[in-house]
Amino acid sequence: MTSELTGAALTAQGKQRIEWAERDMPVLRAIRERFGKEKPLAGLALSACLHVTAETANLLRTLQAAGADVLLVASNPLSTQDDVAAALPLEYGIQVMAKRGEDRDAFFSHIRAALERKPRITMDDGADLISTAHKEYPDAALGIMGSMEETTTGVIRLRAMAKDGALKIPVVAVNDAKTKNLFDNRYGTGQSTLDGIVRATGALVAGSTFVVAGYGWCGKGLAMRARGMGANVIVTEVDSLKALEAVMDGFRVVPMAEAAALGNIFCTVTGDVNVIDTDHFRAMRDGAVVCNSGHFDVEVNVKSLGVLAKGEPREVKANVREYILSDGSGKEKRIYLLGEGRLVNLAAAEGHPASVMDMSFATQALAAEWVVKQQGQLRPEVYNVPAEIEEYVARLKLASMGVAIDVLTPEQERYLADWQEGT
């Protein structure tokens, strides 16, 4: 959330927030300690377009320890924590160009500045940096040895670019790593999205009908957490396998056209456009709450909602905008949009817990090191995170939690390796 503080007090608050997050990021701390000794990114300009949060700050400190010259710009105008943005340059010497609520022109001017410095490595959360590089800075794009992509939405865009032969640089799909999507997407998004909804509205989740659009890892986590708080959860899907999985997990699955008339709270987590659209708004009940936890603010058709509304929407409380519509019978109904349709977990709350971002950002940092080690050997395509990185991060996380696991005996290893061994 935006702080009321300014100057030195704002910076001090940001430093405190960064240090508090670091407490729950032991894997990243261990990697930072090694990076500080080995300097695997020494002298390399690195531009990152990520959410400007305390957790991200600790990733950037790790990359700085590795020797990189780091610049951070925001990947979402409403996710920036201004105190963190103030503390990073003054307390840690890391350049930041971001301000909560910045307009579209400022947002893209910062992205362009991040590219104009000709980075050798980039990190993205939604692929805005890389797509802008390809459209406006083709020479800069060719100088990038590799990029890391943190979100489902961004990976979808980049795989589409690769399929069309438009991708000019190697990209590591950090989002698709098990240490990211199994934990960050499922547990982080599930908890932080509900946190944002409850902070913004004060709504009682128990007993409500909660509609989750999309049953990928984020949707699974959100549906699981909403049910855990007592909601009657409905899932909408376009993928038959994911829909079948949702049914087998015990959720009711219906088309959005049907769910629209049933839900009290709606949240999109699909990565697609206009998932909640004109006819859905018309069918909704009075008092319906609508929000999005997918990366871009296109999943809810906010423009259509504005056209349907009588007069201008009203800000009834922080991050809650009221739209008054006709219900078709001459009466009025109200629909409440959270966080302007942007990521509700960052617009109305503080994003994922640091302990889950510890794994995602550890994987991100190690992927950057891997790209540098592979320099000259990678083609312009989308790569999965190497299995050895996944194993290393999981092992460190378990150790930090005080969890021990079994080790295969030589006999067990021989058995698994020998196809001639009978049952």
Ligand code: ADE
The other form holds:
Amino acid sequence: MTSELTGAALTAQGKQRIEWAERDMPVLRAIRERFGKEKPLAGLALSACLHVTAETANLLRTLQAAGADVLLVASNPLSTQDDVAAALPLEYGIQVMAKRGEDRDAFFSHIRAALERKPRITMDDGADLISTAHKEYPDAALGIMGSMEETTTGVIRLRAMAKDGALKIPVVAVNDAKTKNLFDNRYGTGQSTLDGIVRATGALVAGSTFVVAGYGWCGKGLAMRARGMGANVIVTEVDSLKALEAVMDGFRVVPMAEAAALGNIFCTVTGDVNVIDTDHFRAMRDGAVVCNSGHFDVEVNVKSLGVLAKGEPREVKANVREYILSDGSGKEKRIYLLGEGRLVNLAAAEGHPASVMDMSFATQALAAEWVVKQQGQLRPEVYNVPAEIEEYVARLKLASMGVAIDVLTPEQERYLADWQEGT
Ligand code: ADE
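Would you generate the structure of this protein in the form predicted together with the named molecule, following the form predicted alone above?
Full assembly next; the chain just shown is listed first.
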């Protein structure tokens, strides 16, 4: 999301949006209040490489209240909300190094600066901070007592490092917590991806053929929401079980080679490379809209689209690039790429709603506290979020929504523990 404002007006808008997000983050607010009293991260340098959004600002405020000395850098060059980046240092005294649209050099220079201050705790969204630490700053890596990872792609990278024996620090897979992926990946991605597509294009989703590549939690959420808006949803998959799940959820499942000629809107959420590739572009209809909501900008082969296109692509609207191709019969067709093939929900909209980030970031904050409490006892492995943290976050979220649930009676507890009961 771009902002036209500058200076004091930009900062004021950032503060307003951070406060607006805070309203919908009751679990994080409760944690911030406790952290303010107990200071569990007192005096610790903490570097976070996350999307610079109003929701992330509230996480950083929570970590600051816990006594940490925090610095925030971007986890994607196009996801930074410049108003938030302006408000954080001026209104909350939190250092930020990030600018929307920063180039690769600036992006990595910020990541390097985040490591050069020798953080004791880190937070990552996509594992760029930790992988740069291991490649370029082995000393800094050794000083990190633990790191948190926010996204599926990052956890996959970290598990690969652990498998190779390359991981030097303990990492908590926040992404793998149910309080994260069941809600943020599914409902957050579902809603914010459609928000990005609609803001960028103004397309009518009803009646369109909407192709979702990948049926993990993000793909499930996106397919469900696109169907809810009246699209004919096609799912593509490489995993038999996930494909079967999509079929039984009532979606049409076909290979991308077939879907390419059918879709009006395509969105990748796979975590893999070149899921939409040269032959798929060749098969697409005139006016096809193509975007990605996976972490890295590798899922749509943008380079190949550029090679197929006649001349240079044209920015026809904010976040919409038009590529003109020959349709094979002497006529022209247009393909529209959203947000340069980067995360469309953050490039063209504001990311997931605060209410769902509340759970993800409450889990992040409590995982950081847990790492500090475990100091000296964790090994360089990928850890799951402790069950008590997940239970606590879910309980607080339900309470904030005014939802009460039943409690097992002593008789029911005994029954569940008794293996001798039966027919
Ligand atoms: N990832 C997806 N949506 C987000 C948001 N609103 N803030 C931070 N990270 C996000």
